[in-house]
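The chain below stands alone and is given as structure tokens, in the form predicted alone.
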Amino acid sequence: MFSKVETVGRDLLWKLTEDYKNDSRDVKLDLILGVYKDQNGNTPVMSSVKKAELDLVNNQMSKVYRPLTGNSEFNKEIKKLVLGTNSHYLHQSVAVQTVGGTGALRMLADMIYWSRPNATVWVSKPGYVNHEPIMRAAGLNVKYYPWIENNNQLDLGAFTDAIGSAKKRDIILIQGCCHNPTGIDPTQYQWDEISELFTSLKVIPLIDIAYQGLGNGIDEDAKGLRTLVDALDVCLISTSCSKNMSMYCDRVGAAIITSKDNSQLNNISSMMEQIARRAYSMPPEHGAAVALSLMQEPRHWLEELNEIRNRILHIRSLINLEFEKKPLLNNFMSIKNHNGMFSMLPISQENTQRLKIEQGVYCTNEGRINISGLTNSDVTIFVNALENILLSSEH
């Protein structure tokens, strides 16, 4: 049956992680996977999550099946988190609990294919490594737009020039905040410009907001998304509780679709139910119930999220201070302006390999680093390693 199945290459991120674990050096840095790490290098369970889990264990009366759309109360609360507590789009949208943010992306990709099999989805380059494979797996065409810096902010001109060739009803997959892998987010002025561009082109945004709360705050990080929702007739949204609640392996996410035409909502909901039914029937309840508890009583959770965000900002500041001391690294200093866990080092793939082999600093081949992978004491090691590589490259 499987005699003609070809060998598939291993996932590069997990291969890098394995290489790191097998590295016997005493001094080595793991800046690979996109998970938050505390000052001790651990990815802890939030105490607010632990409390909610204990309450759930003590009070849960049944594990009977949920609807195909998942936990309905979770769906209501996640819409408030993303769209805003008082948004009138709460009544002009459909939310479906999914198996993580990745599951949300795939559900929305399937929705696009069902609606328009020949649709084209535009993804950022560089961008999240799984965006393109998910869209192609759903049978969609993929094109690219650049996501790069100019004068320490998003190069809006390069973005606009590329998107200008998009056709009516093309899908533009754009990250709502804390761009993975670059950390480059639009300013509010740029979000306004982007919404005007999308409106004039009559394209449809698919907004991936997997890192809401890790940049500037829960509501602050959603401003760009809400600008697009206000401007466009239809918006597709994928969101995740993996990062801002540190519930990575519980796989809690949601697919949200907003529509100014309320007559479409029932059909949208039915289609999403059918996609879920054919893929996994219904998503798991445990993580959604925990996330619901956090969203209903958010004080403790938001305090912990604030601590996470402040630690990431602190590490960025420390890196920048070290860069200031080294003239060779002065052009790296825009890293302080980035948002979220990631930034991309402006170095060649050859030098990322040399960082790994010669210095024991592990990042992706493209140069993405997880800022939270550094402790305070690691910052100097990291910056010195980077300088050593660049110095030797000059000779």
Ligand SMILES: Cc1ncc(COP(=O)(O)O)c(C=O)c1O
Given for the second form:
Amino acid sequence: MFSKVETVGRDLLWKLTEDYKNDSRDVKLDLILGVYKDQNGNTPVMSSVKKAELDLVNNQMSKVYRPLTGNSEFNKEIKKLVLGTNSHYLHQSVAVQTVGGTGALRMLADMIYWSRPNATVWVSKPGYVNHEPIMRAAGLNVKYYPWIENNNQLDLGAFTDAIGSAKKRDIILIQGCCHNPTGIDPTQYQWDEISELFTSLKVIPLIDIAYQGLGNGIDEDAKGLRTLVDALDVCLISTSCSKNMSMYCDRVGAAIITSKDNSQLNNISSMMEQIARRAYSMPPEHGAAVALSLMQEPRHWLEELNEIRNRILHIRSLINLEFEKKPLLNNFMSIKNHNGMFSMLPISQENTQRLKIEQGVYCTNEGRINISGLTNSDVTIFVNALENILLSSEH
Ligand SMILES: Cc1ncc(COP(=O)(O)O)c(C=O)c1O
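Shown: the form predicted alone; wanted: the form predicted together with this ligand:
Full complex below, order starting with the chain above.
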């Protein structure tokens, strides 16, 4: 039955990780995957999560099936986290618990296809590697807009030029914060411009906010998203608890749709239920119940999230201090303006290969680095490795 199917190559990131593991050098750096690492290079379970898990195990009375839309209390709380505790869109929106942020993206893609099978979704280039495959797998057309820097900020002109040719009701998939892979986020002024542009073009935003809290804070990171929600009639939102609760393998996320026309909410809800029913019926309860208790009593969790954010900021500032000392690396210094775990090194693919082969520094082929993959003492090793590569490619 499957003999005629073309073999699909191994996932590139996992292949790189394997290369890293098989590298026998004593000094090597793993900056590949999008997973937070602490000062010891580990990704521990947060202690707030551990505590909530123990409470859950001790108090759970039944594992009977849950609703198709998942844990309804979780859905209420995740809306508050994303839209704001006092947002009046809490009553003009629907949320469904999903299998991670990926599940949310697929749920929304299926809803778009169901409503308009010929719809086009615009994704950023460079962008999150899974956006395009998820949209295409749902049957949607994909176009691209650039996400690049000009004077250490998002090049809004290049973005606007591309999006200017979008048609009414095209979907623009935009990341809410901590852009993967570039770390370039719009300023508030730019978010205002983007929301005016979207409003005038009558396009629909699909906002992926997978890293809320890892940039500047829970509410700060959602400012751009909330600007769009205020301005536009309908917003599609995908969110994830993988990163900000370090619950990667528990697969907790949510798809949220805001609509200023309340009469659409029932329809949206029933579409979501039917999509869930035919894909997996109901999402897993464990992670959502844990995330719910973190959101209901957030103090301990937010302290731990602050630690994560501060470590990332600290490593960024150390990198920048090292860059300042090296004239050859001066044009790398926009790294300090980036948000979240990622930045992209402005070097050629050939040089990312050389970083790996000659210096033992592993980043993705496009040059994305995970800042948290560096410990304090790794920073000089990393910066020296970059300098070595650039020095030798100058000759
Ligand atoms: C931008 C972006 N969106 C969505 C996801 C998917 O998140 P999850 O692991 O919760 O499925 C990721 C994961 O790396 C991501 O970087």
